[in-house]
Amino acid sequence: MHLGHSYKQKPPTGAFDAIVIGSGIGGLVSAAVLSRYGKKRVLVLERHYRIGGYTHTFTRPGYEWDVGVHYIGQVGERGALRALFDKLSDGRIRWAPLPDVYDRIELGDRAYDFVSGAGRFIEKLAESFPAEREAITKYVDLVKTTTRKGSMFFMARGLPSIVSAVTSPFMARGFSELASRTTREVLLELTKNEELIAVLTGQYGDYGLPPSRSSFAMHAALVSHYLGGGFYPIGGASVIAEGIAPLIEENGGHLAISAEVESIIIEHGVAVGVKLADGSEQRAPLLISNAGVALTFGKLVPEANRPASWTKALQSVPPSSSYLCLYLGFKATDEELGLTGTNLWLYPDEKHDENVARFEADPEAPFPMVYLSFPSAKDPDFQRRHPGRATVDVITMARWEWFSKWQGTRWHKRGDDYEAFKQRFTDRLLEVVFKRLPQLRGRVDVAELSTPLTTEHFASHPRGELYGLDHTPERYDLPLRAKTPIPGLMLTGADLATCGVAGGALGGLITASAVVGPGPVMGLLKRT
């Protein structure tokens, strides 16, 4: 299946009625969404040449990987986000559940296992704690009901704003005070024991900051995400554009690759249109983006025009880590390599902030984390694609600081330096692969590593973050709506909620909700 057409080749013709900068989840939910209810002709810009964001999947000879999806929850027959993949895509999208075991956190040589069900998830992690039963419970209900009140928050953002400022106390009852917290704040109040801490913590890596930084509410999101497991779409994860792409082409959208806006065009205060990098034009009454808030803020839209509002709220938040990822690639089959669905998390010890903290500050320090995915594992159809052949993903923590130096240089040509530098953290990312999984030593047939620069170039992202605005408690502050105070411009996907494809979708829902009401919205999401 196609995936976008090239703007040059074939530029989009006719009157649209709306245009959605990106297509990341976020952007192709709004503009699904907005075609099947109303906004017919919605045009899709996309500066990358696949669609799809951190959907997308790359390839080399005889291999392939995903980017950016690693697993995702809520998508077994009952999930709300099942309900609305379904609906978007006509049931095109698959999906294969991970292993009962989808997480195993290891804190040294201590192993900890995350299991699916709530109810199994406190029994099995009481099994290492027995004395800490009652306080594993207290935070799984805590994390439900910190998510539950969540969504009502994150839904205000799509009210018109008179409606909003009358229900939002109302809506956010309770959850602000929790989001305005750190993660190791609220889990000291349920227990003092630093190894059920960290094991609570373990999955940290999934939105980028430890305990002491994050903002409960991500960290509360994200756990709830997973409870009931995780799963992984069949075929990769290219096949969740593949199923969304059609609904918009059917009613007349267009998806445009290799087409990367310059800028947002503003005329008398009101968004009419966006200019591309070859000088050409698009105009529509309703313009969404899907770019970033850093991005859309700080260099799509015109400095006079910026809201000094939010330009000086968006500066009490500073842009997500970056990160590194290893793609590895081997001549053999995960059975014979002994590999599974299960992910690895592993930390040195139970210190997370202190480790992240000392590598911050040394990129030769220990990785203060490494997560291992195995992506051929997980999908039932890689073999059939790839026969004989296996991957897996290996990622950890990166500080843009230490590659901006080579900021403005082509990508595979940035130079001897660079891929030294490269060079030492793919050894370094290798060792510990192959202490954890030793049969893996001397059978890599394929290593190829990704850095922040790589984010950069592919996503537009200004400091290579990998999961836009930062998840600290100030970001929960922030006045972040789907309709911005430049008229006609609107803001969707991760930014507007959270991060990952969930958190994405979540905002693409929001935006559309803005659009064409919540009743429409609210009908996606529910099982018919």
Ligand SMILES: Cc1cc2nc3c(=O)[nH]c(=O)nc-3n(C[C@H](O)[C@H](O)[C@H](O)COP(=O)(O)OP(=O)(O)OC[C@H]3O[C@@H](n4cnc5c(N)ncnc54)[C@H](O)[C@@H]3O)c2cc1C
The other form holds:
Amino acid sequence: MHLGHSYKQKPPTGAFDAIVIGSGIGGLVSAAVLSRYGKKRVLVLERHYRIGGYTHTFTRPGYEWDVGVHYIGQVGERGALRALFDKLSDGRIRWAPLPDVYDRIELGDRAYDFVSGAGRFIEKLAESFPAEREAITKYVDLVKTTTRKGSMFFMARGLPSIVSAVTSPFMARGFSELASRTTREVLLELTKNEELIAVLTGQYGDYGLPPSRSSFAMHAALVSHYLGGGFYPIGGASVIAEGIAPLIEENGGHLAISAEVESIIIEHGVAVGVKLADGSEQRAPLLISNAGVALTFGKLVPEANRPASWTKALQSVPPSSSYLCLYLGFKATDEELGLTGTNLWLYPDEKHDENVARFEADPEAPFPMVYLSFPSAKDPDFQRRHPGRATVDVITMARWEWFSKWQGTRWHKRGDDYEAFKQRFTDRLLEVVFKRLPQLRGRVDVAELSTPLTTEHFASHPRGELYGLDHTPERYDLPLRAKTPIPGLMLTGADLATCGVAGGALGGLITASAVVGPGPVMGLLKRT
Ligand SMILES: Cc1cc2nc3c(=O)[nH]c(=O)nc-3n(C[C@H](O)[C@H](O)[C@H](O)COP(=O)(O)OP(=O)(O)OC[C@H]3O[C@@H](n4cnc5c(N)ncnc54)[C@H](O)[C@@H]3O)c2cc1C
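Cool, the form predicted on its own is there; where's the form predicted in complex with this ligand?
The next block holds the full complex; its first chain is the one shown before.
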């Protein structure tokens, strides 16, 4: 198991061609592609004590939970991302399919199943909405074409700006118009059936915004990503980083953990290195930040060097919502507990926008959405590692502001009032779980709630964000590119493309293509 080397105990030595700040999927993919094709020595500096960013897992005696990976699309035998993961990990990352029903959307007591395969997806929904068959078919077509155009839009972010200025309008024709509209606006042109709209947007938690606030481009990308079904990494989410890390090291790279970058060193307007929290410096001709746009330009780049155009543009897009996750452990197998790998999306009713607004205004209001994921049931290897155990993740949205008064306090020492506030959420979430899965009542062995402060502490997202920059229509107008206006400094990860492991990996590919050219990147996506 490769989880990186302690920066203090095994400091990196020698000269590096590039430094990557952060080891999320975006940082790892860009580092791995540069290593493989540019033959570059890449130093990855990770603040956490494990590599992987949101793909990391954590353990408690007898248990292990993923944090930011519940299912990934397009990695089945014929999936568009399968070749990429196979090649970067030399086949070390293996995937298990989720059940045919990968997502079940429940609006109150009404349940709707998303089944794998675009045609079957349409048929299944049309059983519930026979009068809407045509609308559903048009919707799936639109989702697919929007996503196809979107990939051109994003890849242009890796082209030299002069080339992209000329080619982008043609490459992504029609995409920007759809990206600039909300999901609800676009769906209302296809159907007026509110129940159907609520079902079609029943995965909104995967990008963190209800239909009236999200860009249709994000919605389309997400839906399209899972149309072929969901998959889970066999062995747990950490196998993703463990699978990719060797390629970086084989080429002379180094993965350092507990290595917090405090600032980016800029000399004569050029980014030349980083200063770490322990006061040491590392220098390289190329710096790539996977730490997120807000953190990179709000903290790591010294104020005097922040490009005014970017600072202003970034103000138009807020950080995404934060979240609470209740990690549950059971001393019983999934079979004994009657749990399967199908994700459950529990909503009070079909009014997603109103429910989110009500909860944002009052944390005591009913949860607008509760997502139940069953990692142990999804992972065929779980029983080998943790015999006789089962795990469940229970997620809902949360506002950073509810927790910010405890910012600066230490993990596990935040005070009784914080614990009481958390306990109230824990109890309420447990009641939702027990109502839906009554067989779990009385069987919980471990229940641990993460809050936005946990996310700030472990994942370094400054406001505990689920997904970096919010996926509003305005996000698609940002002048984001792999190359920043500061020579020597590039961006990577989900903020460069979209959220999700696939989005973060796409960000990694965009950055890599800006360095080694689009040819090798295209080659990685090809099945050979
Ligand atoms: C609860 C939750 C559930 C999710 N579920 C899914 C899912 O089921 N499927 C899916 O595809 N996606 C899911 N996602 C989204 C997905 O995990 C992320 O969008 C994606 O992994 C982000 O990758 P990234 O490389 O952009 O950034 P990150 O994974 O956030 O990595 C950034 C890294 O940079 C490091 N860093 C930051 N600052 C510094 C610094 N100063 N010095 C050194 N290192 C630093 C951080 O510690 C972190 O490791 C989920 C996310 C969350 C939060």
